[in-house]
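There is one chain below, alone, in structure tokens, taken in the form predicted alone.
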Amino acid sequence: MNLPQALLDSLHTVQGFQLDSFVQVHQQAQAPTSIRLNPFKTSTLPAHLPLATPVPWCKTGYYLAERPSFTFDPLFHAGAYYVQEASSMFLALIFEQLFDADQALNVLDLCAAPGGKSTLVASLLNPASLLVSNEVIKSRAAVLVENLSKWGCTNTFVTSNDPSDFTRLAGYFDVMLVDAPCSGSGLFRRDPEAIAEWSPENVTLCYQRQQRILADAWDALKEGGTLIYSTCSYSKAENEDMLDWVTTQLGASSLNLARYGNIPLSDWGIVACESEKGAYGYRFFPDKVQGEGFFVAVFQKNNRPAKYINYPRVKTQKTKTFREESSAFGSVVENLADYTWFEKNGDYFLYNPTHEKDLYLLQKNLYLKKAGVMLGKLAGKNLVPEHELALSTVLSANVPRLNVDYEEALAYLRRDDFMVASPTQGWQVVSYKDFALGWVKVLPNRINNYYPKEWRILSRPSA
């Protein structure tokens, strides 16, 4: 691998930055691989996984000794563990040390695609927080959708709006997440034909572009509020450079993460650096840890006076088929009374009552692509469900399972059909190691898979 000597000469100056290590270990065949369990779905590990070591500064990131086929996993498509960088999941930490689990807090997750972060977050915010995971491509948004529906949770929201969209929500989010985008080069080694795509060019236009994402969506953090910065870049303009234009543009303050708790970075090998303005970040070398190249840093947005957010009028959910609603969804959905929901267009989402006022602000003000968990359609008195429901945390243990070994669950996700035999017959929910894939509807004579199209595998495990 042959890294762009423009990069390597750049980083001479930056902090902790080692060239024959930082060239060595390019050289390597392949980057370690990483999960982390969903803690809605599992607390053990897979068994069949290869051996795994903890992620030091994620309680439920492990690497794996090898890398194995996740498409051809049924647990990885059922939502019990996400694969990624274990650099990344460094936020984990931040989030403990920064709040109280038992905050109820609203947080944005600007640039969320394809969803590390926002499932990561959704794993450490209590139920009457909110997640509201942006992704201005159309197509990346899809697939924000999938992960965090493969997540479960109730009290997430998608939306696919501009960054300059979000000054509607003035003081709305106690907490922004910005993983910006950047030049890359964090991701060499997962990624070589990005070294390809690099340039001192490009840095600077990705300089300007994270300028513009944050001053567009600042507003829209509170007064007192905290923003989390990232990259996967090294280099210091969208690193180190971008700090201080927080700090003199914005007028935030940075935050020393020191100051929150022992956190053993440098037996870690995370880089503790500062900014030529005295600026905190937090940089991943992967000479030095056991992840890719990443760099974090937090601010507080300073107090100035609370703009306050007009919340629209609350219509109310109580349609002329209410009854109807609460029989068909309070065969599927556990402790229904715990939830409300709303209709769109014939379908039907559930969420958290604690959130009606924030759904119909969001709904106003941006353009919702996901809100809660989607139920389905309602055809007379029976639902018609969503494939999103079988893998939600909401789904009841009274749902009839159809129970599949490894190669039925593979035709499934394959979206082939299939026979197992059941002894009842109506809509059921495809079961691997007790772990939720989808719905199918067993009749008579065979088995309709509604596995939905546009997740299904598209080719077959090597002999």
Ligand code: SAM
Contents of the next structure:
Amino acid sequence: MNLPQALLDSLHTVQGFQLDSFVQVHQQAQAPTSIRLNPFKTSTLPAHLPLATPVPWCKTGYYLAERPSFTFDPLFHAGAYYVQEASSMFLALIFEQLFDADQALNVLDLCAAPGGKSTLVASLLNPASLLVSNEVIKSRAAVLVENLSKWGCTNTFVTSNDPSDFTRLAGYFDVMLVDAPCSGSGLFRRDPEAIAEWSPENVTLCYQRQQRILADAWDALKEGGTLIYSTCSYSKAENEDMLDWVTTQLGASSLNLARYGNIPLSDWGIVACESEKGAYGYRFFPDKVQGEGFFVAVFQKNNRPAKYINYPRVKTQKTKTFREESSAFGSVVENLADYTWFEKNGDYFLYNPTHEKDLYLLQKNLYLKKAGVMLGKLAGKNLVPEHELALSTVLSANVPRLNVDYEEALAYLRRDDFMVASPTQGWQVVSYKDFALGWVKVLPNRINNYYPKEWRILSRPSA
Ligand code: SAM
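Compare with the form predicted alone: the form predicted together with the ligand:
What follows is the whole complex; the chain from before opens it.
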């Protein structure tokens, strides 16, 4: 692997950079494979995954001994875990250090697709907190919806807006995560083809765009709120220099994680660095940590948003058909009384009553792609269930399960026809090793497969 000489030359002044070991790790080592468990679905690592060791900074993260074929693991499709490189999981530690577990937070993940950081943040928030996960590029927003649907939370909303649109929600968010689009050098080991796209000119374009994104969305963060900025680039211009830009141009204070307790950064190989103006950042080099190149920094906002918005109170609007809906949803949703729902174009979405106002504001101001858990449509008095409901954390234990073996699970995930004997008919959830995969409708002489067409597996395991 030939790393760009201009990149290597530019890194000599970067704290923690060591040319020989950096070049060597890109020549030799295979990138480690790591996954993060979905704590709402499992607390134990599935036994079939190759021998694992914990990621030290994330309680739900594990390194696998080798990279299995995730495509052919039904538990991957069930949202039991997310495949994520380990350095990014450091966000878990930042959240644990900065926030109390019972704090109700409004969190914006501004550049969220495909959803690695969002699924992690969703795992760390309590039900009263809200995660707004945003992706400006429409096609990428669809992948984000898919991954968050698999994660299954009722307190996650997905939007697809330009960062500047968030000024309409001035001072709304307690935490804003900007995992910025960047020149991507930190992922060269995993994606050598990205090397050809790297250039000093692209680094310049990237940091200019990073500044624009931060400036455009800055008003959305409340005074005293927390900004978490990260990239997967090694370039100083996108990292330490950006910290100085944030402190001088946006007037934020840099937070030193050492202030929050004894985090053994150097034992883990994480490099604590300082910008020219003394702002703090954390660098992950693949020759020092078991993970890919990553940079993260935390700030506190000191100033008020430019405009002051008095957010309206919103009361739950019960629909005329509330009773009928309750009876249709009560049989498929666990503890329905804990939730509320709304209907849009015939589709019903379940969410937490505490987020009534948020729903109203997000619908009014942004392009809302998903709110909470999509339940499905009503046909008469019955629910035609949506795939998302099967994968959600609210699916009732009373919904009949169709237990399948591995081959049947793969047939289901390919959307093939398959037959399993079942004593009952009607809507059932296909279940593999107790993990829900999606819906089927069992008829007297066949089973209709309702796995979403666009999510289906298109290949077969090699013999
Ligand atoms: N946070 C994601 C995760 O952990 O899975 C990865 C985010 S990726 C580094 C950056 C994202 O920013 C991409 O999904 C990209 O489409 C989006 N993006 C690109 N241009 C943007 C812009 N001008 N404003 C906001 N987001 C942008």
